[in-house]
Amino acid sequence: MDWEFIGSHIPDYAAGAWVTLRFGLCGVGCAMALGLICCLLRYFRVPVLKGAARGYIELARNTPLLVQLFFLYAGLPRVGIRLSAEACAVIGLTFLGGAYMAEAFRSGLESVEKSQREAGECLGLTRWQNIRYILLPQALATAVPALFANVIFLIKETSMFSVLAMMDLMNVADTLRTSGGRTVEVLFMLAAAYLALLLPVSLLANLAERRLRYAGFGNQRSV
């Protein structure tokens, strides 16, 4: 193990990690918003839109991110739509992640007892108030492990950004491997970089789950 080589290239990996984290978190945030919308459309059986949401979820979950990125970056220009590599990265991650987030939210909502919603209706709450104050807090407590698992999965999927010529962690590692021939050192630094990015997310997931359950959102007694 050449520690001098590792030390000299830490700035390169830091720059790659920043690209990975910046566009990864942007895609994750958009995926959560899209997933919640699709979940509510299916949960409340909104006509037409429910079927569209279900079709999107099946399409996104059953096609690889690599194929989706190629379609955005190389396919759309064929019909006159050109997007930057950064835009393709965020859109692709949002498209894939939204489907997984929708299923995580749906499992959380379905875990809430029907009596909770009925109690809110008896209190005179509107549908939106029922969702905001009764259903979502309890559903979120149940869905937290799945949501954070999806966050970790999506950040790891950012390794596909290298096909768009973005200088993310994977592209930095591949460039150093081909130019310097230090495969062991390069892969060691790549694994360490992803661990440094994802370990805090895992710890945050454990903390969030404990806090939500301690606050009483996971015990079906909000009403």
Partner chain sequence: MQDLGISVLFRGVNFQRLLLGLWVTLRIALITIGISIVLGLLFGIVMMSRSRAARSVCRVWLEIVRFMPQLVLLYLVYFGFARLFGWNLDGEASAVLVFSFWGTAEMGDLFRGALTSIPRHQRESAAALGLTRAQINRYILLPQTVRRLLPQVINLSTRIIKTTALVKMINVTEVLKVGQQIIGQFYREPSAAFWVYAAVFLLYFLICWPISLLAGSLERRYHE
Second form
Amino acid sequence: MDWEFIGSHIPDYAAGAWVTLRFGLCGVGCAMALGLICCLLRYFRVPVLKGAARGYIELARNTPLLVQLFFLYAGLPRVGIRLSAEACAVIGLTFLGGAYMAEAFRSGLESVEKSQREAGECLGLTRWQNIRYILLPQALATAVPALFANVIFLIKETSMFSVLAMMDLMNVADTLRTSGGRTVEVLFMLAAAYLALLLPVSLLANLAERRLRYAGFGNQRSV
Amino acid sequence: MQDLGISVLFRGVNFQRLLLGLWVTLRIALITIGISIVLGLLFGIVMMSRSRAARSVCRVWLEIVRFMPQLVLLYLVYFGFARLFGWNLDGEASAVLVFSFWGTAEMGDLFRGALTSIPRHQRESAAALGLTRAQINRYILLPQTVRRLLPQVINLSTRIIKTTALVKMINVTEVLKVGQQIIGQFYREPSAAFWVYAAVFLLYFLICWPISLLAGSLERRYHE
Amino acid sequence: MEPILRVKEIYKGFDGNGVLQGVSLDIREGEVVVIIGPSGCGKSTLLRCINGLEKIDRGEIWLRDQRISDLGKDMYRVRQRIGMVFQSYDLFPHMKVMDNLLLGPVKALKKPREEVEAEAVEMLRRVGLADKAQALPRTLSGGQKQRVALVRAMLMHPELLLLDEITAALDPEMVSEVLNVVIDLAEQGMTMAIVTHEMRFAEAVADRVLFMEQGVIAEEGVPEEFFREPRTERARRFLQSFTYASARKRPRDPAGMPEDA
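Switching forms now, from the form predicted alone to the form predicted in complex with the partner chain, please provide the structure.
Full complex below, order starting with the chain above.
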């Protein structure tokens, strides 16, 4: 292992990690918003839109991100829709992630007991107040592990941004590999960089899960 | 000129070429799924074993596949192993190795989860009826485990199929690569790229969607 | 006097089973109506239909001079005037007791928070839970939870309160602490429709007893007469089977046989 080589290229990887993280988090944020919207459209049974949400979720969950990205980046411009690489990255990740987030929110909502909804209704809350104050907070608490799993999954998926010619971690490594020939060091740093990015997310997920468990969330009913 | 673009798909043997490319990814996926199920069972059993060391190895293995993007693992094996150990694996072999490494751990974790999720009193009340250990396994535990497991295993399988799209990145001529070759040949049709990528997108969807629907319906059926 | 609530010939079926088969009922202001009957007779369904948790197939329900049986999305306005408490308490687990109490009055009725809070403190004190305002529901016993649920419903100042087997999930020693609160409410003149299996409580609190069987009201009367001398054979059998079963199983609590609805 050539430590000098590794040391001298840390800034390159830091720059790549910053690209990965920035666009990854951007996509994750948009995916959460889109997922929540889709989940609510289905929950409130909004005509037409709930069907559209369902169709979108199936489409996004059953196709690879790589193919989605090629379609956005190399296919769409040929029919006159030109998007920058960065836009493709965020749109692609949002498109893929929104479906997974929607499913996480949905199973969270389903885990809230029906009687909770009825108790809210009996207080004369509107449907929106009911979901805002009673159902969603409980659903979110149950959905936290699934949501964090999605975040990790999506950040890993950003490794495909390299096909968009973005200088993310993957592309930084690939460029170094093809130019320098120090394959082992390059790949070692690549793995280490992803570990450094994702370990904190994973620790955060554990922490959140434990705190919620202590707070007595979840659907177990004590009599 | 869009109507011209879409005709590229059906010119000559282009569509068959795409399907052949798709078969390359599917073949990798099927081999991977088979290996992952067999080794995953072992993995799950080891995860529940008494040996602390064996459990830790599984734990680390699982964390590696959870943290590392599959693309990074592919690069490690395809480019790294040649340098490190002098193994010159071709793209397909690397892909099967990496995806099986990943699938084994994920399958194993599913098996472990399903086995430990059956409430203790199921075993106890079966024992109270005087059933033998083998009978308890055969009639009580196995059917419940399979019901819990089947939808999850199917879901993981669609993930494996989708992930095999990555082999394009290590120079395997699969459906995306074939698509790009077609686009290259028909560069005079400006909208060819749009239709070819759309077709690849749709092909993946048509394969994964029915499998997902199956998993969903099994899940609902077993839930009742 | 005009009744608060009029239920006119309502029908309700689940999957081809007629659960309510033509039930009519008037409740006057300040009246306490207790509904009893065997499991599956439709008594819980009747309460759930009244505040729109179940949609009725036929018939009408009126709250004062408003027909409420076909309001659809606007039902929430009516529910602000009808309180309901269930056997499973259904406190909101992610909120402290006080937040559980404030949610309805502040969000649904848009009352000022301070005003409701003062009232809530007073009501908690009256039911013996003054020190629990900042507790999370999971730290409370079943009886305490159910008293909080009662206070939560009462803070809405409902014109009518529906109680659906509110002691069915409680350990026997906690039943009376909850039912005493209900008897208090009755003495203050609260209008209530109560489904219960606690016969001695029913006798103590009711102005009128309805006996339901197979989706219809089979008998009704004042408690003194109904419990001593039921007119119909079916009601007599119901009351008898009750004391017979409980006399063998639980000699010290003849009225306390728990039963699922």
